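Presented below, as structure tokens, is a lone chain in the form predicted alone.
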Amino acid sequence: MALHLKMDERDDCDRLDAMAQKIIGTPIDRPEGALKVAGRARYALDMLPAGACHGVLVRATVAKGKLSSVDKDAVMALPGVRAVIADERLLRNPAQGMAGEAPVQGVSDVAYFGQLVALVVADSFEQARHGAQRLKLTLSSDPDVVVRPDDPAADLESPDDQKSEMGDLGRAMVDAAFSIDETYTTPPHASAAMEPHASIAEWSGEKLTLHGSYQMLPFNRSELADALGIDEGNVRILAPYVGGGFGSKLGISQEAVAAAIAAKELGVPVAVAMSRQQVFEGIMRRSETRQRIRLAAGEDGVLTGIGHEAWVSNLPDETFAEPVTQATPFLYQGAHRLIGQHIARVHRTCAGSVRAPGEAVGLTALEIAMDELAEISGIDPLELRLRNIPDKDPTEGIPFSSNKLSEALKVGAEKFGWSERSGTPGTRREGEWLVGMGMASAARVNMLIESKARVTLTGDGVARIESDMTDIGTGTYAVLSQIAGEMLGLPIDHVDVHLGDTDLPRGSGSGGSFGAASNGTAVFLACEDIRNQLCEKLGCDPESLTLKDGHAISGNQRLPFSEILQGTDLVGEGHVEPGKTEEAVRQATFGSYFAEVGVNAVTGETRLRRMLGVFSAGRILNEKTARSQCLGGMTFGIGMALLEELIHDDRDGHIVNRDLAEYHLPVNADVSGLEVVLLDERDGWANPLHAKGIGELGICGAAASIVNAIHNATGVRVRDLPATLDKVLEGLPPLS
């Protein structure tokens, strides 16, 4: 019988720390590393069957109107190609990925320049793209539709369930001593994954079965299903490797459904990959933002008054709305609040989940009014941050399950050297180039998602772990093995791990960081299962027995899995939830950045020379697939401070820059000097494993920091992301 656990209090117990095997936190490398730097992980199209046919979306050209007519007969004339698919079962915009969300079908009515509407199948890929090219359809365009969020005609709406309001805002800002009250914006974002959307779909009968590169498989499977019209039970997804997706596949998307389709009509798999432009256009962006932030403060520094209040943008009747003030209610303290959120709907490729939802844009701009605050009231930014830390949640009066920004802050000032930074800005400089330094704090939600896993401890002594839990790139192949291995006492060789496949026990998916945490603390339940199991063997308390090293030692006996199982298996299930934990107690992981910039005083370049990033996020399971995600994460800050745009024509909505060569992503020669420093913390009111999330932790807040330092450099403040060099050379100093 699995071990299940709610999560409705605290876990006081800490195994982990129990176990004798000691590899957790150990930085490991990834088991399928060897194959990934070899090319033999096997990914998505990977996965080509003999006899395979390819297809090729074709895009829709109005931002909004009718798809009428598909000319099919011309382009069938064309050789090796084998099909025309206008059905209206392909999806309109991807799923969102989350749970009851059904996808958006019904191509003949466009919302969005780029939509994909079509599919050309044929015998090879360059048939099959030769055809799509020269596809004709017949296009409708609405005259009065609306694809700017600022446009007056655009159907504005401020949801109840988004606002919350503490106190007397205007008050306090009347009585403050101190007062910010200003406007920031950043533009749209693409997650811009290394590896393309791609599916190959083929059907055994009613069962069809789907290679696929996606995050969260068990809401997949039910998407796709219900876009096809058939029982889950006959869809099987296998997503073993995932080259990244930052959020972009949380949801199926339409090369799934166009594929599935294909290959059922055909008789034959089909295979479906988006080309680079069509996963801009067609797959989320995350929303613009238009921020007003509002801070009052007292002689002393200390806030009274927070108001944060957010415009962004989706399509008609989309339920996603970028959460721009999530963590704006617990972060710092103030008794008088104001926290509202507006969406425009516009006709614009679909807003969704881009790397840390919500905190990415909303910290980046609550960070630089707080550095803002520091300069008018004369004190230090990280003096500033530090006097403002809540004892608990500000806004919900519940205590923090775990709160180490004051830590954060101060180890990274003591690391990075903030004692030398000059108050004055423009007052350091080297040459042509102007040097100043900058900080942010850092914070996300935490969450537990419902997971399921089985491990099996073989006769020869080796654990195998199965879950549909995928792995993006994050080290969860690491993570899992490392969990099962201190649990039961293995060492990493001796660990098989079996993800990304339908037919396995429902896992969390990867998501909002909550994947390692979710599924490992089903991976954990599991191993208790089968330590259970063999107390039961071997007649002991489940206290007295340790596991090490494929050996069960408990009182004078010290027996080889071998012997005790004599060639049978013993299996374990886990299955956690999420419980009361999540309302007792505001959950959240913690951090700070710490950057130095050059601005050169010329051209108004800016070059990032180092950047430190302290986190907290309860036990760090691996330490080097942790420190990879904070630099990752560190990374996106940087893109969002100085480079990423997504720019929009405001005559129809089209994405101008629409590939990698245009859409400016750092690359190794922006990524400078950066450090990684991980807190020690145990967190038991997030799970059994005391683990939070930190994939997503990296970014939060992260471009701020360098937006701070180029203030500091130059005395120029940048409020419109990203900071490119016409956004400073205005403010520059006269050279001297």
Second form
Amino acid sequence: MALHLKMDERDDCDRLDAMAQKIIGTPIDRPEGALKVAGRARYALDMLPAGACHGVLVRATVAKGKLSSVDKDAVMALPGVRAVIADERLLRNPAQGMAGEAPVQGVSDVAYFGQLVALVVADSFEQARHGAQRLKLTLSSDPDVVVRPDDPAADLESPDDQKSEMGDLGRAMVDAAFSIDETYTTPPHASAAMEPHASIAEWSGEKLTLHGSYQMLPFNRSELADALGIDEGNVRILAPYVGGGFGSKLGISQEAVAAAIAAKELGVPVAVAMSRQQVFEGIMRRSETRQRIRLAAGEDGVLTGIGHEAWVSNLPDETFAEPVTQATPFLYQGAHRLIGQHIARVHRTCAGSVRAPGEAVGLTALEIAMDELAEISGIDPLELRLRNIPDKDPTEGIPFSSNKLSEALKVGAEKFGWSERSGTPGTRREGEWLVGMGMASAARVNMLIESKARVTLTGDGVARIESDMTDIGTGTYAVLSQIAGEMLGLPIDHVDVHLGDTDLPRGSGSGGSFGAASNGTAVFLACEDIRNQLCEKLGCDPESLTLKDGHAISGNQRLPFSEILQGTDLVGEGHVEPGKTEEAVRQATFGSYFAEVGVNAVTGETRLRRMLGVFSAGRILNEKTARSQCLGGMTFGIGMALLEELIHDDRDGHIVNRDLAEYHLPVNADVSGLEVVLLDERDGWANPLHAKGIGELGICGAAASIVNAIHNATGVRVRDLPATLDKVLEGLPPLS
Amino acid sequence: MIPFDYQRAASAAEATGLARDGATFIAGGTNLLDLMKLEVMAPSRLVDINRLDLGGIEDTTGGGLRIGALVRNSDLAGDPRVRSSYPVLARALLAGASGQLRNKATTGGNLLQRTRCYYFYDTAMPCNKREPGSGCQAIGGATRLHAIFGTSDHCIATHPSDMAVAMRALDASIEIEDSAGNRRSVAISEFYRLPGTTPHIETVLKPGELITAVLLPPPGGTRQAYRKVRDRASYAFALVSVAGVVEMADGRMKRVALAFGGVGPQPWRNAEVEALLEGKAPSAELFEQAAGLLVAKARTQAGNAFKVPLLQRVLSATLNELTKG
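Next up, can you give the form predicted in complex with its partner chain of this protein, since the form predicted alone came first?
Following is the full complex, with the preceding chain placed first.
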């Protein structure tokens, strides 16, 4: 018997708060944490079966052209080499998130520099790599190629469904007491997950088993089957541990299909791992963005108009476009609004979802613009935001499910000591360091994705959770354990979680911050199902049943589960689907950032001194893993503000800095004084857990607080991220 | 990676004897192994010198230090004599790489590390340093890391070492042994070659020659500083760096040695700048004049033009720090 919920109306029960175990929300350690730190959690490539061969992918080194031949013979003659695969089923690029079908195949049409076009398979990894480095490709290079998004020859699409207009922004700008009309740019970003994309493919007759590193297994299974032209019922994907995703593992990627083709051809398991450089070149990048932002405000700083137009890029025919303006329609008020998006078609590495697509870069630019508005209007940046929080979604005219932006701003300002900030830039100096403070709002849309889970309460009083959901380092094992433990009255060590196997019930997958709430709701419903079955056995109604420490308490009886179940199992199934609450209310998460930086007056180097994030995302399922997500997000914000930039060579579009030595992510020394405050909130419009997505919230707008702090420290306004020292240096006064 | 032979040498004579026909010495291997995996370097043989007796730091009769070629960067940075008498060297070492890398990397290897030019690392790109005669793709490309001094139309790469910059300011010399067992000493100013038309030839070392030690002259009564400017707080190569060694007498700069990293194909020095400063009393105007002289002959690309004002500011600030009080 399955419990099904379509989220058509607000949940007012708030069941979790009524439960007795009191472990939901607590900062428990990850159940699998010890395995991970001891190296005993087995990731995709750790599953190497005896007799497996190794494959190494080979790239094309033209931006656009045709692969006419592959000199297999020379490489086949090398020691250990077993096969050279140049197959038209190989993928041009990974599938976009939730595509559920193969991405573009047919790799002989080369569409970007670094496209992976062949696989060399050998007995050992070293032999395969040697063969791959020897493989001669015959490639033509098409001189008629556009690699720069700002090349006037680039095809530019301006989709109507990404355009919206309310009122008359032009008029509002003219009438405004204060207005901002500026252009901001952000560079392309890489996901840079610690575990590179890696798969082992093994066939048994027509059945394919893939050990992979993926975020969205049900979709990945469909994509893999479609790419291979086989029935998806013959495909099983296993990914119990995933070493980071950040969007880069939403869709099936090149190595999986290559491994499957090779394994079929050779009749042995084949392992293929992408090198770091191949991940940079072959896996999704975040598009660079150019954003024109217009803000119109009255004397009191109250916004009358907001315009946000974005220019992004992608390969020809790719459907994904960085949703830059996603939070702009609802974050601040203003009657006159304009949103637009333009996509340049360029021959660069495919653009896709990377770390909070949309808000990460879009809100960052908007929040720098707000700082500029604060500057010209003479209104404190905090106060300016407080004056502009709308009481309902100003674009859709619907209420917010919950909006704690005001509280997040006030709590953050108080805790950070915002009142200590000097309103005049460049006035606080400590030795060589100019010190400044900046702040920004955080916002991210909230999503619910259809999800199923099965929970079995075994005769000996242990709950087993089963789903093809993934834990990409985010804490899924922990939060699902807590939900089941709370609902079934079990201590955490009496809950086993089995994830990452497509043979298990179809979950939401991990992406868009929706995993914990979506899959967690499915687990919650499965537990409700079990509770109902226990009530039947005990002859009581659900309201009078208390489950705690492995016992059922009803009326004057307290029985251990083992006694009730008599050695049999109870199986509960949960199934949640999004419904009318998606449209009835605006669901989003909110927060605030406060940053203090030192900018070196000699060199322009910016070093973060401290940073606070305050976040509201409904119920916090696990205070520790939620905090870790926010710390990670803020760290990405530091990177976005100061360091990260995927550099394309303008001549052929190739990625120049394709490793972690030269693609600069923050190191420990860059991440100092981070603090996170999580606000207490319940949001029954979201789901019966009253929890919302938190994974990406900490990125959205974070960089703006740092860039705004640089302005406060120096008076230098950086509108082209990252704010590397050369951009700050230009505006610094001469040395005295 | 191209298959290669591996031989462990028991003596310097054996090592130099084995180092022929495309062989390369390996010590820490922190740079070499990466380059071999990428096939940027493809030695026919690795001659492992880690077991040679080249590990100590000794006082010299002249009052300086003799640093064995196999002394690890961490050990050198932590040596009490280096910390007290050659702080510019200790600071430069600690500004480089990461703790793990410094534990592995050696003094000789650090001197010989290869450039971090993006185009050198990508075998699909033309690069005169990697493949003589193929061209330089860095020119006109992404050049944030690249040199503004000493470049040629064939190469604009920098030498990435921090340690070598400090050694250049300290007037170190490099002790070299050839396959006949002869030892000679080469001033660090003569050790590196400018790229010219042969950027693949980076030093005066001849095939088979082994660095056995670095010799530091006595420190004298000097003030020392190393300042490194980089994009992130740690684990990044210098955009520019300055090693300064100044001896003051009667309120004047008696002796000045300044070496610069991140700006040249070798740790860079400019004798005219030092001559301008020597014998004069420190002042902001003088430092500005020196900084202007330093960059007068800079040749920049679009991506590294910022190094000119940056270097001037860093030089002035470093001189100020070295001469105040």
